[in-house]
Structures are given as C-alpha cells and as structure tokens.
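The chain below stands alone, shown as structure tokens; this is the form predicted on its own.
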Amino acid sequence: MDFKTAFEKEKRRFEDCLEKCFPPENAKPEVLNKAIRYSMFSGGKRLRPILAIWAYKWAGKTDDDIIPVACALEMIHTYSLIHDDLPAMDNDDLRRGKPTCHKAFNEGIAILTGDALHALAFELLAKTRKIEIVDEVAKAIGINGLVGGQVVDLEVEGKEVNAEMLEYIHRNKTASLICVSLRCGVILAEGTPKELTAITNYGNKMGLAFQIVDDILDIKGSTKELGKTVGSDLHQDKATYPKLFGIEKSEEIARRLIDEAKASLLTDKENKLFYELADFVINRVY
C-alpha cells in the first residue's frame, strides 16, 4: 500500500470514531455544538492525531487504545487554531478554505468552542489513566510549548529577530504538538526508551521543518491549495524563515531537517511510512 492510500485509510478510519465524541448539533447548547462540529469538520489534514496512532503501532501495539488519545489531540489542534484565527491574534478569515469560526458564528462563540474542546480534549486524556499522557500533552501546549511560542510570535511581530528566538517560535508553536503526537503514541505504547529518544528526534526535525514549509507557502502557495489567507504573514510582519533567510534558504534548511528526522529512526524498525511522510511535508512546497 501506498503511503498516500495508507494516510487516507487511516484519516477515514480516525474521523469514524472521532465523530462520536460529540453531541449532535441540536443537543444544547445548540449554537456550541454547530460550532465545534463546524470547525471539527471543516477539513484538515488530521496529521497529528495519525502520527499517534502511526507511532503506537511503530511501538509493537495494534489495539485501539490509542484512538482516544489521537482524538483530543485533533481537538487540541483544532482549538488552538480557533484561537489563532481570532482578530486579537492572527485575525483571520478563511481556515481550512472556509470562514474562520468566529466569522461562521462570533467571536465569544469562537472562544468559548475552542475552550470546550480543550476541556473534551483532556476529559479524553484523563480516560487514558495514563498520568503521564496528560503530562506530556499539557506540557507541550502549555507556557514552555504552544502557548508559549504563540505569546513571542504575537510579540515579535513587526520586529526583528534571529535565528535563535526564530527557532524557538517554531519549535513551541507548532513542533511541540507534532513531536508530542508521536511520543504519546509510544508512551502509551510501552516503548523503550530508545524508541522514545528516536520519536522524539525524529518528531522534533519534522515539526519545525512543516513550520518551515508553511512559512514558504504562505508566499508561494495559493488560498486555494492551502484553505486559509496567503500572505498574511507578510501582511502582519510575521517572524519567519523566508523573512530573516529568504525562500532559497529556508528550503534548504526545511530539506536538512527532513534529512535529519529521517535519520533519527531506528535502523531496525519498519520506518518506511515516517520516512514517506517527511518526505510529504519537504514536498509540499515543490
């Protein structure tokens, strides 16, 4: 099989049972649930919630336990791009080639949609039993990792920075959730903690590198292909690779680190549908 039709059965078979998280639309409160299946469905590509459920099975487990864990982090995603779109943040109008929530709905609605599927997201966790799951998850979105990088992004706009406060921008905004994605798949999986060091390695590479390509499409790309504004990172004088490196520059270094998490696995594992997908994100932008 394919890595293309591999994603795709995956991505089916997890929005089947991600669909049964919530109430239907005319439970109450009425307007709340519209919001949450409005911006839960809109489309996406469901990476992180698959790279769980990828490394869980790349840890030796089969079973699905790890279904839950993979659906509140969707919602996690979900919730902190609600919040990202808000006009006191990014201030956007389109996500995922449909208007943002709090254009669909309003702005206290938008809030308070992204505030309960945080909430849904670890009643989930919590299920687990697993202590350390809820650990790893609310570091990673929390002062040293999502929230954290949002905060100096928001902070630095119009500024200049290095390469360094760059990084860390990228590495706590977006890398914290994919490499915590993967990691929950293998915590929960019992790995070894010689496949924890790898999945981290190789998550950590990965997510600043689809931050990267992100970075390079929000100039290359068109509204179409990526459902949400081009440009407006130029617009709003956003810190990113293109501005402080240029595009040339920024692939190449997108390219290295795809290279490097490619090479962090372990040689004696099945890698084949991690080496695909690295090779999927670097692609995007060619």
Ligand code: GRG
Second form
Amino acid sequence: MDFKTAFEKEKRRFEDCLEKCFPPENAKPEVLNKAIRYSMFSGGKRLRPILAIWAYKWAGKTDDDIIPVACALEMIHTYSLIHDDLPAMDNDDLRRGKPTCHKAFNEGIAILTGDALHALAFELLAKTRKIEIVDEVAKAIGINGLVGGQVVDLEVEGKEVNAEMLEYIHRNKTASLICVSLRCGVILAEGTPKELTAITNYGNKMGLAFQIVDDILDIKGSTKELGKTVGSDLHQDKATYPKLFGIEKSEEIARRLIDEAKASLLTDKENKLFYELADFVINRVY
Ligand code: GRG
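So that was the form predicted on its own. Now I'd like the form predicted in complex with this ligand, please.
Next comes the full complex, this chain leading.
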C-alpha cells in the first residue's frame, strides 16, 4: 500500500472513532455541540492522531487502546486553532476552507468551544489510567509548550527576531504537540527507553520542519490548497523562517531537519511509514 492510501485509510478509521466522542448536535447546549462538530469535522489532515497511532504500532502494539489518546490530541490541536484564529490572536476568517469558528458562531462561543474541547481531551486522556500520558500532554501544551510558544509569537509581531527566538517559538507552538503525539504512542505501548528517545528526536526535528514548511506555504501556497488565508504571516509581520532567512535557505533548513529526523529512527525497526511521512512534510513545499 502506498503512503497516501495508508494515511487516508488510517484517517477514515480514526474519524469514525472521533465521531463517537461528541454529543449529537441537537443535544444541549445546542450551539456548543454544533460549534464543536463544526470545528472538529471541517477537514484537517489529522496528522497528530495518526502520529500517535503509528508510534503505538511502531512500538509493537496492535490493539485500539491508543484511539482515545489520538482523539484527545486532535481535540487539543483543533482547540488551539480555534483560539489562534480569534481576533485577539491571529484574527483569521478562514480555516480548513471554511469560516473560522468565531465567524461561523461568535467569539464567546469560539472561546468556549476551545475550552470544552480542552476539558473533553483531558477526560479521555485520564481514561487511559496512565498518569504519565496526562502529565506529558499537559506539559507539552502549557507554559513550556504551545501556550509559551504562542505568547512569544504574539509578543514579537512586528519586531526583529534572531534565529534562537524563532526556533523557540516554532518548537513550542508546533513541534511540541507533534512530538508529544508520537511520545504518547510509545509510552502507552510501553516501548523501550531507546524507542522513546528515537521517536522524540524524530518528532522534534520533523515538528520544527513542519512549522518551517507552514511558514513557506504561507508565501508559496494557495488559499484553495491550504484552506486558510495565505500571506497572513506577512500581513501581520509574524516571526517566520522566510522572513529571517529567505525562502531558499528556509527550504534548505527544513530539508536538513527532515534528513536528521529520518536518521534518528532505529535501524533495526520498520520505519517506512515514518520515513514517508517525513518526506510528505517536506514535499508539501515543492
Ligand atoms: C493550550 C492547546 C492550547 C492552545 C493555546 C492558541 C495557542 C495556545 C496556540 C496556537 C498554536 C498554533 C496554532 C500553532 C500552529 C500549528 C500549525 C502548523 C497548525 C496547522 O496544522 P495542520 O497543518 O492543520 O496540521 P490541519 O488543519 O491539517 O489540522
């Protein structure tokens, strides 16, 4: 099976499970359940849950115990996008090809939809009865993770940043959730310390490359392809790799990170899907 087919198959299987996590649209409070389903089922690659599922299998498990964790990770990701799009943050009108949550509903409902997804995500993580999983995810999205990265990202808008600050922002706001998705797979599968270190190195490098590619696509991509307004980083004078290094050098950095990510994996394991996934990340810019 080629990579695209394997990814799409996993995505469909995952989405069938995700669908069962939420109350129906007509359950009370209707507007909240509508906004949750609107945001959760508007498209999206489902990268983070698929990373968790594949890491779980890579570490040797074949059962479905990882699925609630995968659902939680996609809820947290979607919650971060809803809040990121708010007028108080990036003020975007379009996400996954549709009006953003606050445009389709209103700002209050968008904030609360994120809050509800956050709560539900931790309810699902707690069901694993593995405190390590809850702890890992909480740390990855907090002060030294998504929130920290986002705060510095907002703080430096319109200012000059150096490479170190830029890497801090990208590692925290993006690589952190990507990396913890992979780690959760290996931790829940009770993988070896060697496996956990290898997948962490892979996730950190691939996650950073993913955000650099996202920066490049904001310049090179099209709204139709990406489902979000392109050029918004430039418009808001965001700290990005192309702004600091130019497009060509940014592509070179991303390519090097992808090579290093692939080299982090263990040679005595079946890494095909992770190699191809890393290639998919970089090939999005060409
Ligand atoms: C505590 C979860 C949480 C969030 C609060 C708002 C915020 C802090 C952080 C925002 C971080 C953010 C939006 C980073 C950008 C990450 C990124 C590259 C998103 C796009 O990911 P894709 O391409 O999106 O996987 P799809 O739509 O395919 O799911």
